[in-house]
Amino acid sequence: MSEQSQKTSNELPPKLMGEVEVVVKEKKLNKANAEKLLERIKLEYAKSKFEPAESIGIIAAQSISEPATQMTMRTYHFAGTAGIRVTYGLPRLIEIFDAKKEPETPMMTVYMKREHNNANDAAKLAEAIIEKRVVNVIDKISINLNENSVELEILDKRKSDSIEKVISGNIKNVTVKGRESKIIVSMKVEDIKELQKLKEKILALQVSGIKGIKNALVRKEGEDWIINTIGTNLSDALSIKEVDEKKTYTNSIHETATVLGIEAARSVIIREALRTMQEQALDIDVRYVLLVSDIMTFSGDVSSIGRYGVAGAKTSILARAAFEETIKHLVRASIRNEVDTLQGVFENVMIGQVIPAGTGMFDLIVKPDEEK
């Protein structure tokens, strides 16, 4: 390699380097044809920097927001279901931002380890997730107020075992009986109230599956055979064994952090903001959208983008005042004596000073003295 092109390759990243060396060896290009690709890359790589003291938050802010006006109010289905919907387009984008606690629609994308990558085991482990309550396993439920109980009359009789584990350990103060295909609730309460109120307990109670998992489908993408949750549970997902810990994955932020941690939920919010752009064919550079995950998640928390996250947690009094809640943050600054320090953009506009931003950032100071 050239001493010029030794330069070159010193103010690229060592990864950018190593995706030239890559691709050198692929085409197999000689020295001629590598210094122009590697004086190129250098060329674009120079124009995707920023200048010091450039407002990168406004332009991020911007280059997301104005792709975001143009995105529909939509839903996408899955395919080959019915029934389910998938929250995308601007809903999904501000529930993201938002750092909503649940999503509209959770969901969870579930890898199977190599042993099991196959489309049989794929099939058994989706149908095992599946919540099911006991509403899903029974036939027929009534009260009987002549004995002040509820009968239960089950689907398929080798279930009554466990539908009686179920109810006598979920439900205090109950006698549980079982009689052919039948179960039966009893209570010593005088009142069909009581019972009634016992029926829709026994009925909302979980018999198998996991807790939260409302469908389930099967699906190959690639090599893997994977499996689409609507309703997500992380933790319970990958604790079976049949189960990829290490590409399993959920739609929800805050699981995410709360599961495995706010890196983890860092990259969900990439993740995801990027996929419902890129959805509806928007190209916004990955950068912006890793600045604002980075503001989200910088505290060890997700926070949300607005008045009650990072927008309300700015230590500008008259930046917090402008966004919104204006005469609240006035009121409170002048109630605990506290002093804008004018650091910020927001602020400087507002009285009419240079932004720190630009050549505002800096001060010229002049040395007569030694010229002469």
Contents of the next structure:
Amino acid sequence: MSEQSQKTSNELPPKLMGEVEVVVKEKKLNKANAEKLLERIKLEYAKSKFEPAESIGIIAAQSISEPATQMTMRTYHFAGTAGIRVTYGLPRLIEIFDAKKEPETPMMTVYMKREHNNANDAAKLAEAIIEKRVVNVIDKISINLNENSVELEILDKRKSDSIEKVISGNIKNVTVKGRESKIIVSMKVEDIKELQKLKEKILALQVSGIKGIKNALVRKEGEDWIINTIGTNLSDALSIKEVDEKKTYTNSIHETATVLGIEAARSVIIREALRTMQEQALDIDVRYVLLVSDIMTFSGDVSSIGRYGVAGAKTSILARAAFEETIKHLVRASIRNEVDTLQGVFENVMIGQVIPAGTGMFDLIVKPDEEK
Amino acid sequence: MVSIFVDGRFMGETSEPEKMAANIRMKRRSGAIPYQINVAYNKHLNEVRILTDSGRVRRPVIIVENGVRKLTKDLMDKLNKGEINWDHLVKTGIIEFLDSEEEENTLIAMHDSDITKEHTHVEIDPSVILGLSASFIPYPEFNRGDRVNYGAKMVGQSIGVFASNLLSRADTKSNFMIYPNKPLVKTNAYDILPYNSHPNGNNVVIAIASFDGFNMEDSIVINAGSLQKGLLWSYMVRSYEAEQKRYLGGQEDVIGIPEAGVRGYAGEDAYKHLSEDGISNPETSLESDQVIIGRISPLRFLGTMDRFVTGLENIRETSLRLRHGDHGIADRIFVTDTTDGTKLIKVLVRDLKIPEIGDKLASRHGQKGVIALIVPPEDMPFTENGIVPDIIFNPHGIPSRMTIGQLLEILGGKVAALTGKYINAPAFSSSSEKELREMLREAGYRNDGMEVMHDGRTGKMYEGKIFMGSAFYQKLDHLVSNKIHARSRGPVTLLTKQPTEGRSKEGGLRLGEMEKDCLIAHGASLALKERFDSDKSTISICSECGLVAMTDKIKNKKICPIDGESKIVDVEMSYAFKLMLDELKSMLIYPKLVVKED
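Since the structure above is the form predicted on its own, I would like to see how the form predicted in complex with the partner chain looks, so please show that one next.
Let's see the whole complex now, leading with the same chain.
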């Protein structure tokens, strides 16, 4: 270890130092006492560190999975509950650590900028961001076979113009005409099937709102008016001028990673995992979750804990083969002439040797020449 | 128009579905069409469903017409006198069977008093919602539902009299109770079913109290005096069979005492107790792994030379032994022939099972427990009348589980014991607590069932009063003597050289994946290595090719089949790993071990 890192590793993290300073000020300690306090804290801090060769990975895994087994027993008791279904409990925890591309119930928490932080603006925004498709704004839709056209009856006549624009803007080779409460979309076709396809296409067109936002509810949280959404689209939400881009948050790890970067994704993993545990009144130390989230994100991409992620990235062939897809790993290793150096824990358990962890990490080295 | 489906197949349409369904029902009740047919008009689906197939769950209910039940007093009298029977009631349309579909079209009253003009049926009795096992539970409606469920499950595990002809049966394994009782607190099911010939437990005097903490966590303190008098005694009978098989080439097994010199001969002592026909005599006491039936068989796989060798070296000992861990006394012995004409011998071995520490007992209310302490009767608490409980049950078992039925049963049992009359407590129509208390008071006891008690060891009076009464207890088929197991050294499997699995094979207790993780988490590397050393072996590895070398015993030299007399290194590894290397080779993967010497 270099002298510099040796020095810093014995020092306290800035946050803890700040706390010490506050205490010193409040208790009006003199310099000698303050020094004494600092020494004592340093000692305690050093004591709470992990020892070399301690298997923190396994301890972290056990510390998370033990309360998780408690969850299995509780989670399914909520079967058949009506209302907004949110994935929580064990299924959500699995989702987080498996790094699923899309959460089962994607959600955003949208915060308002200070000048828009009021009920009115929030309600307006909530209404505006809900995704609306043509299906949601029409009364009737029918196919007119005589004129080769699709006829729409609009619920709110004032919106006719905008809907017409959307249709003509998104579908090619059609003529759009508005007549009283009707919009007639006609097309030159040879087959009726194409009209049917056109109808489907029109119905699926987005009229207003943000893509992917299925619902939005305004809620007051302390001083803040926030909007909870079902469905998530972080990049579009952040580009709205009333939205506070510093606080707005989505529960989708991958979306956060693409929009805000890997550090943000790491915080989402930590936040979501901890929240899921705390919802069930289970308490786990943050450090275990920190470790897991670090492992999941340190490569720069979000990788899952499992066969295609962290476990699949192990260096040892035997350890990978022992986990999942045994044959795949063995055959691949054989073709590529790979070498297993037997330096990991699992390989050594397998061959019946002392594992390089805990007391097995160290060897006694005697240098008889230097005894004098 | 409403579609009609018969057994799920579309059959036609009708414009008057209600009338049609009513018509079918009328015909069914009058006996014009079979009584197994059910019909349901499903309004919201616009369907009439007629079901005639097998496998539907159906239940009987009494028909009500215009607010009057069809099973009249008159008919009930006839039924009681035996003039008519159940079939008659079904055939004449007084009782009918409903399936789940038809049930949707009915309005079923629970009691006669609930019947209005709208009702179509009335339940035979509210307690018919319970199944066979659950209907053996007294006061079930005073318990939480899950406890009734557990209780019903445990009734099925109880040791009783499983068949009245048990003395002429030869089941592989069976248990039966020696001195069973009829419960003091019963339900209607005990009268309806032939329970008298299949009792399954004992009435015990139970005190709800603590006993120096020996009955914490659902364990039970039991009176040694009661056990000596036969409380909850049972026999376990296991049958062993040996066949005198015939093989190709005219050879056959011989049942008898094996001669010395036969392969696998266990020594003279092992066959001492066999009679000259090779079968242990009835009433012989047998220990674990002892020979029950002596037998020798010809060697199964004859090598080229073996074929010409006759005599003792070619005969194997294949005696039948008592299961590992079992004891017993040879009971009945059957000597008979199989359908193939070979000789078949069955020996039944009985073992007396007196309740001991670790045996599982349960009441009928899902309150199970394990015997934790057997107390001499003089040390048990006693009342001023000198009553000593058989069982002391921990009061902590009551509040969280809320088995009030258990408390009522104890109260009822006390009344029954004092008055000499059974207490009937079927679901939803049991005698009231008030009556029980009144009867207790009349018998000269406190009406709350509490007793002033004294400590048997000191004679001092307990400060608190103790709730005591009589309850029905079952002994469940989870006896420690059938489960207890330990091993230090012992047999290993041929393939992996690891310890065998299971009690009957004197197996080891597996230190599994998760336990392994715990050792790693503690950093106990050397303890972990020691645990997993069961199949440790030294394998010679050729340092050239990295494959397993062989030992030439004649020259006492290690050679590699590929590189000949190359440098060969002894490597210590688990045998399972060597096995894996072999398996890799079999799938054409070359696992080269790179070795170096220290």
